[in-house]
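Take a look at this one chain, the form predicted on its own, written out in C-alpha cells.
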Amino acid sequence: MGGRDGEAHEAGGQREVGGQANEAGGQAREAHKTHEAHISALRAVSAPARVAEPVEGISQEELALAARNHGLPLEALRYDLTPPGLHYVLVHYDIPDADADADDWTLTVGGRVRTPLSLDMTALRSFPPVTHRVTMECAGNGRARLTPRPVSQPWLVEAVGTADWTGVPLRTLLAEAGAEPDAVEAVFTGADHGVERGVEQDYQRSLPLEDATADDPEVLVAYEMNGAPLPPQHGHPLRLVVPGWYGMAHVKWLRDIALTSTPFTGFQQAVAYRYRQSPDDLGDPVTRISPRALMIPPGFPDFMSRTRVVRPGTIKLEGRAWSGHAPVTKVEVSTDDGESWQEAELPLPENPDGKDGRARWAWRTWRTTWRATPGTHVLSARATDAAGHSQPLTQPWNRGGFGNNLVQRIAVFCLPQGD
C-alpha cells in the first residue's frame, strides 16, 4: 500500500510539474508573440538595405543623413592635424548626452577575463598616457560616386581626418584584466542606441584578440583629441581608436569591453560592414583602409558646381595620401583625366615615425607642379602603398558602398591668357 501511495504521490507531482510546464510554455509563447510584434513594428520604420534605381536621385532621408554627418572640406587637407570641427563625423544614431555624467563615466572590462575591471575617468587617466597620430576614414567614403548607388550616407571623397588621440593602450587594460585562455575576441559597446534595418541595438563592434592586444598598430582607449577632451561628436568622454582600420571599428562613447570565447555575431559585425555583391552573399568583413590620395583643389571654386578656376601658368598641386595596410610609397598625378601619370614628390616627415611611432598610421604629404593652359582639365591623384595596393581607375562596386577608393577627379577651368 505504501508503494502505491508513493506512486500516486509521484504521479500527482508529475501532474503538478506538467501544469507548471504548460504555464511556462504559455508564457514563452506570449513572450515570443510580443517579440515578433516588436520586430514587426521596428521594421515598419526601419527599411532594409537597397541600391538606388538607375535614375533615382538623393532622397530626403539621405539628405538628412548628409546634414547631420559631415566631411572634411578638401581645402582643410593643408592642416597636418585636422581641427576637430573640420574632421569628418559619422554618427549612427544620436550623440549621447554624456556631459551630465562625464566625471562619473565608467568603463567596464569583463567576459572571459580573470579580473573584471570597472574604471572611472580618474582611474583611466592614472595609467601612463600614450598619443598616436591616426588618419581615420569612413568605410563608406566614396559611396555616392558608385553606379548603381547604394542608398545610405552619401559620401563623395571627404569622409576623412587626422588627429592626435591620447589615452590608454587597450592592451594595457586587457593585461590588467587578464584574458582567459579561451578568449578569442574583444567586443566593444558604445552608449549610442538606435534601430538599423529593423534591429534595435547598442552600437557594438569586435576585434580579434590578436589585433586588440597588438603593439603595432596599438589600439587606444582615448579620452583626448588634439590635446583636449573629446568633443561630443567624437565620442566624449571615451572612445576606441584602431589605427589603420576604417571608422566603424573606432567605437565612440565607449561603455564596455567584453572578451568572448566565440566570434561576435552582432549586427554591425555580421550584417553591416561587409563587402557583398548580392543580398544573399555573406561577404567578407570590412577591416583595413584601402590606399587613397586626395588633392587640395587648386584655384578658386564656383559656388554650386565646385568647378575650380585657375589662371594660366605654374600651379602648385598638393595633398595627402594614406593606407591602412602599409605606408604609402608612391603618389602619381594626372592632369589629363587619367591619360598619363607623373610621380609626385613624397617629402619625408621631420621624424618619419614621430614620437613612439605615433605618425606611422597618419597621412603623408605629396606635392608637384602643373603648367596650366587655357581650357578645361580633369586632375587626379592615386596612391600606392608598400604592400603593393594601389587605387583603382574603375569602381570597386559592392552593395554597401564600402572601400570605394576610386581615384579623385577634379574639374578645373583655366582662364584665357591675359585674364
Second form
Number of protein chains: 2
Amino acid sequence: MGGRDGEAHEAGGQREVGGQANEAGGQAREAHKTHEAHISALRAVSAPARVAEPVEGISQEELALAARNHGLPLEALRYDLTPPGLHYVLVHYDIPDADADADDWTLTVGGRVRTPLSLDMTALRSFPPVTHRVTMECAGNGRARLTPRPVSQPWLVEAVGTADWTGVPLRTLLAEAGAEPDAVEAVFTGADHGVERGVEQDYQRSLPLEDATADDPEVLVAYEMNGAPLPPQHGHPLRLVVPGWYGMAHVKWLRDIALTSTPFTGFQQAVAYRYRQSPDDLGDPVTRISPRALMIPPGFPDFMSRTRVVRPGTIKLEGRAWSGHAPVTKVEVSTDDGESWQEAELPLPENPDGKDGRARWAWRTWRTTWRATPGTHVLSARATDAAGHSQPLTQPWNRGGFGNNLVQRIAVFCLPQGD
Amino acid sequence: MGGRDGEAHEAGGQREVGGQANEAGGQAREAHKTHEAHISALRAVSAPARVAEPVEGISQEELALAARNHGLPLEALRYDLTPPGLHYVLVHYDIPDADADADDWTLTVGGRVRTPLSLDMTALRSFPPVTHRVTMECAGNGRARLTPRPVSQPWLVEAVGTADWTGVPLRTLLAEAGAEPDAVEAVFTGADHGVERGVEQDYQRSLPLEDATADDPEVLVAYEMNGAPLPPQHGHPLRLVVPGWYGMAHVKWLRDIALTSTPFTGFQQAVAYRYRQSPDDLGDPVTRISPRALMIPPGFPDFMSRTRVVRPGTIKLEGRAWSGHAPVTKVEVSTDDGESWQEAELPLPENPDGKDGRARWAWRTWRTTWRATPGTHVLSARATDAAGHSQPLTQPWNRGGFGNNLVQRIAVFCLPQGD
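Return the form predicted in complex with another copy of the chain of this protein as a structure block, the form predicted on its own having already been given.
Below: every chain and molecule of the assembly, starting with the one above.
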C-alpha cells in the first residue's frame, strides 16, 4: 500500500507511554531499553497514517470502525433533540468499564492551580447545574467522500447529533481551583486507553485557558445527556462539552484536568487533528465546526443504494444547519445538482434554554418546497453563517480528512405520473 | 460488476406494490400499464442482489448502510443487558416518524380470525405485561467476512444485543381474536416503507401459526425495551419479539397482524432471507439463530486496526454465547488460531425473569484464563448447543450472507516482558 512513506512527523510527535504529559527524566538505561523495545513493538501493530490508493475500496479495518461507531440516520434530523442511540458516536479506543466504579469516580483538577481539587460525583452535583443544547459533529465527518480518501473512521455526512447536556461550567471549577498566573492551557485526560500510530496513550486534549473559561460558548463538565446519566458510549459518568467545537475536544470519561504553563503537545493535539496537506506539513489545529446543512432525505429509500424514491408533485424539503463559528444565517437549496440555488426558509430558532440564547450552539431548522417531476434529480443544501463561512462546492481536502463540509448530494428518483 | 446475471428469481418473487399481500385482480389496462412503468422505473434505481468481485473493497453503498446501522462494540459484551444505543440496529428503509402519532397508534389483528381486533396502546397496556430477556442477532451477522462477499449490510461479527422486552404475548392477542380453523400463518406488517430489488413494500414477515402461538419461546408484541418505551430505531411504539429467531422476524413499527390460510410469499419471506447457493436455488428459509460465542477483546486496541495489545501474564478471557436452537452447553477457546481448543467455564445463568427460565433465550457468560507471552496470537471462541449445533471452522457460505457463524478471530499482540 502507498502512503506509508515519509510519515515520521505524523507518527512520531510524541513518545510518552501511558498518557502522562510529562515523564520524570533520568530513567535507568535498562528501563529505557525496554521502553524502546515496547515502542518499536507497538509500531509493528500500529501503522502510520495513510491515504487510500485510487482503486482501493473501503478496507476491512475501516469497516470494523464503521460497524462500531455510527452516525445519525438522516431521517432522525427530524428530531430537534436526537433520541438516545441515534446521536453519532466515535470511540477512539474502547468504552471504558466505568459503570462498575461510577459511584467513586473522581475528577481531579491540578497542575498550575492554587488549590488542587478532587471531586466525586456528589461534589460535582452539588454545584448549580447548567444545561446547554449543543450540536456535536465529528471532525472526520465527510472523510469517506474525499478523493483520495484518508484511511480512518469512514464517515460520509452523518456524524452529528444534538443533545441537552447538563453539568457544571468548567469555569466554575477552574475559579474554585484558582489558575496560577502562568497557566495558559487546560489539559483534559479521559479514561479510554489505546495505541495510535505507535503511541500508547490515554485520550488527552487541551483547550487554551481563554476558551476553557469563556462565557459563550460556556464549556461544561457534563454528567447528564437529555436529562439522564450519560450512556457508556457518551462518556459515563463524566465528559467535557465544548459548544461549537468538533467532537475531539469533548473529552469523554473525564478523569483529570491539569492547567499547564506551556501549550500541550500530546498526540491528539500536535499529531492528530491538524489540517495538513502533506506528512511534513505542521498544519493548523482542528478547532471549531465548519458550517453544514443536511437535508432529511425525502420520499423512501431503496434498501441497497439508499437512493430516494418520490412521487411527482410538491414535496417538503427540510433539514438542519449549524456552524461552530457563528449562527447560520442562510441555507440555500439546489434541486438540480448545484446548477441553481434558492434560499430556504429559516424559522426563528426556539430557545429551549430560555431567553439567554443558550441554544445558539445547536442546529436550526430550514425548510422549502420542491415540485418533483419524473426522472432523476440530485438535491443539495448549503449553509452560510454570520461570520461569512459557506460550505464549499469543491472538496476541502486535507490528509486527515477533517472538516470536509462539502455540500451533501441526495440522489432522488421521481416515479412516472399517475401511479 | 459481476453477479448481476440470472437474478430473475431473486429479484422478482413479488410484484405487488405498496406492501399489500393481495391486490384485487382485474385492474384496468391503463392502470396496469402505469403499474408496469412504475415497476420498471424502480428497477432502474433498485438493483438485483449481487456478490462482490474478489478485488472489490467495501463499496460506498455498503458503507452508507454501515454508517447508519451499527453493531455492539465488542467491549459492551461486558453488560448482561445491553445499554441503550449499544444494541445492534438494522433498519431496512427509514425509521418511520411514529413519535408524532404514537398516542393513536393502532394495531389491527385480522384475516382468518373470528373477531378482528383494533387495539390502541392503552388497550395493549391493559393486558398483563410479560417481560423476556432476549438476545437478538441480525441474520446477516458475519456477512462481510465471507469470500466472495454478498453485497448488503456489511456486518463483521457485532450485530447482536440483549434486552428485556416487555409487552403482550402474541398468543394472548390471537386467542382474543380467535383463529379460524384454516389459518396457517400470521403475517406481520411494519410501517417502514421502501423498495428492495425493484419491489416497493412495507416491511412484512410471517410466522407459522404454531410458532406464533408457542409457549416457549413465547412471541411478544413488545412496547418496552429495558423498562422504557421502545426507542425509534427499535420499533417505537410497537414491535414483534420472537425469541431465538434472527432479527428479520422481529417486525418493528408493527401495524397489522393478519392470519392467512396459505403460506405468505412476500419479498422478505420468499425472496430475501433464504439460504441459497445460487440465484435459481429456492433455498431454505432463514429462521432460528445458529450458535455463536463472542469474546470481549482483551487488553487495549490500536485505533486503526483494532488489533489488541496486552502485557505478558495471566489474562482473563470472557464473553457471551447463545443459540436460538437450544441452550449453549459448551464453549471452547483457542489461543493459537484454532490449533487447539480448551473448554471454558460456563457459570450457571442468572434467571432475571425468575424460576421459569425465561432468560433461556438470552446469551450466557463464559470465561477462562490465558497466559499471554510476547508475540502475536489469534484468539477464538466456539459455542456448541444442546441440540448438537457447533460453530463451523470453515465459512458456511450462501448468496445472501446469512447465518455466518464462523468462529471469531481476535488478533492480539503481547508486548515484550518488563514494560
